[in-house]
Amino acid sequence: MRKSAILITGANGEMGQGLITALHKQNNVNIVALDLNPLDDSISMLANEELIGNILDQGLIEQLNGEYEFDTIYHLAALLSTRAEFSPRAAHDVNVGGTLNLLNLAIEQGRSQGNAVKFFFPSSIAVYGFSGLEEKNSASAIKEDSYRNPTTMYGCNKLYCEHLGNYYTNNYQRLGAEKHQHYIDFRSIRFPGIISSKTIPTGGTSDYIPEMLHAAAKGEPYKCFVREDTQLPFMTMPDAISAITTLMDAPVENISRTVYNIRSFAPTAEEFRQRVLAFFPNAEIGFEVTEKRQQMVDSWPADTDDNMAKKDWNWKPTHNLDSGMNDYLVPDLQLMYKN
């Protein structure tokens, strides 16, 4: 008999660790955590079962389908933006091929259960693209259906997987069923940059802000790899996790689309540097532009419009920039690096 569970891929990443912590607090949730590496000690006891494996391993996918009955899949595993530019073929294999494997698993699960399996996919503002800074600076906060012209492999992967989610949602449903009675309930968020106090980011092109903050808290010098005037939307990790759980808990009749923008604040790199210096006045923070990463960031929006998320599932961030620094980031980092 198959075991009832939820599946989290990429469970050992920044978002995976936060999501496992949040879902563990819910009653009667059997968490199956899948990652290439063993879970961090801080969360290893929170998952009911831990699997080490690759989402490209078809044998593993078949094992999951045979042993478990998933009502929800959180597919977080991915090759992130900077690494994807250095290894575009590997990025496509993991980000697209792996997602196809998980979508097919969800369809098989939905067919066997006779109910739609909820499927969460984290997308990114990397799906947007501008021809240059002039177009970026002239654009207002970007809505979901505008400027979807990715210039990076990561953005191409994410946008294609959004389309795959739409395709699977609309083309796999029970014969004779009502329109909303699908085998898969695909829901996605286009995340801005995310700042966490718990983990140091790796591989993301928007990581200059969390890297700047962590370095200052540790007393280490930092060279920001983008210009002072570079602007992107950001949010804190607790708000990102809250957005995921809120979206996934929303009644299906409230969901008008499969993909949503969310955001909290959008400082320039220099504005954030000044906020960091207010808390860590001795921090050594300079700028040393990495042209490739700067080009990637310049192709992404300075801000996004999250009104659809507010309307459909009452999205509202807890933190703005001030409260994020005062109530979450700085206290946690001071405690983490006090020695």
Second form
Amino acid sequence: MRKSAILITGANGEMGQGLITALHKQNNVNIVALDLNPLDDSISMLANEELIGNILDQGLIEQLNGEYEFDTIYHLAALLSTRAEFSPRAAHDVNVGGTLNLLNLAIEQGRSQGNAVKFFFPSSIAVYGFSGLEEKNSASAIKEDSYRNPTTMYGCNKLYCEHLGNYYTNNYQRLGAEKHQHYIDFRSIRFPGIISSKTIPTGGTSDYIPEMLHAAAKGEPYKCFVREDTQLPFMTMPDAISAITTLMDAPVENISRTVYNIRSFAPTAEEFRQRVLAFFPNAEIGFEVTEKRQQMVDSWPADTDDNMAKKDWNWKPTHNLDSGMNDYLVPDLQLMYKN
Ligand code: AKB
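Can you switch from the form predicted alone and show the form predicted together with ligand AKB instead?
Starting with the chain above, the whole complex follows.
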């Protein structure tokens, strides 16, 4: 008898830790957490089962299929953009090959359960690509279907996996099925940069914002690796997590597309530095540009249009930049680094 459960891959990553905490609060969820590394002590008791393993391991995927009945899969495991640029082959293997394995697992599960397995895939603003700063600066907040010309390995991986999600949804329908009767119910969000008070991301290119803030709170000097005028959309981690659960809970009839933009605020690096200095006046924050990373963020949008998410599933962030700093980030960081 297979055990009913939900699966989270990349469970020990920044987003995984937040998601486990949120899902644990819901009743009757049996969380199977999969990661390359053991779960952080702060969350390990929240998962019902913890598996340490690689999503590229076919034997592990088969074991998961044999032992569990997953109604929902949150596939978060990935190599982020900067890391992917330095190890493109490994990034392609994990970000594309790993996703293909998980999509196949979902289809197998959907077939045997006779029900669509819900599948969450975190995509990214990296799927967009401008030819350079001039084009970036002339574009207003961009909608889901424009400028999808990624210039990075990570962006290519994410865009292709969005397409795979569509492909699997459309090509694996139950025989004689009516509309919406698929084996997989694929839903995806294109995330902006995310700022968490609890964790610092590793290997991303939007990391300059959380790194700047955490360094200031710790009293450490920080050199920002992009120019002062660099602008990207961002949001807080609690809003990112609540977006995932809201999208996944939305009735299928309301979902008009598989992939949605969301965003909360879009400061330049200098504007954010000023906010940080308002709370940590002694912070030493300078700028020392890393050309490769600058090129990557120059190809990403200054802001995105999230009207489709607002319309279809009532997306609304709790935090803007002010309330994110005042009510969430700064109080948590002051507590965390008080010694
Ligand atoms: C990264 O910088 O790689 C991510 C992203 C924008 O998807 N935070």
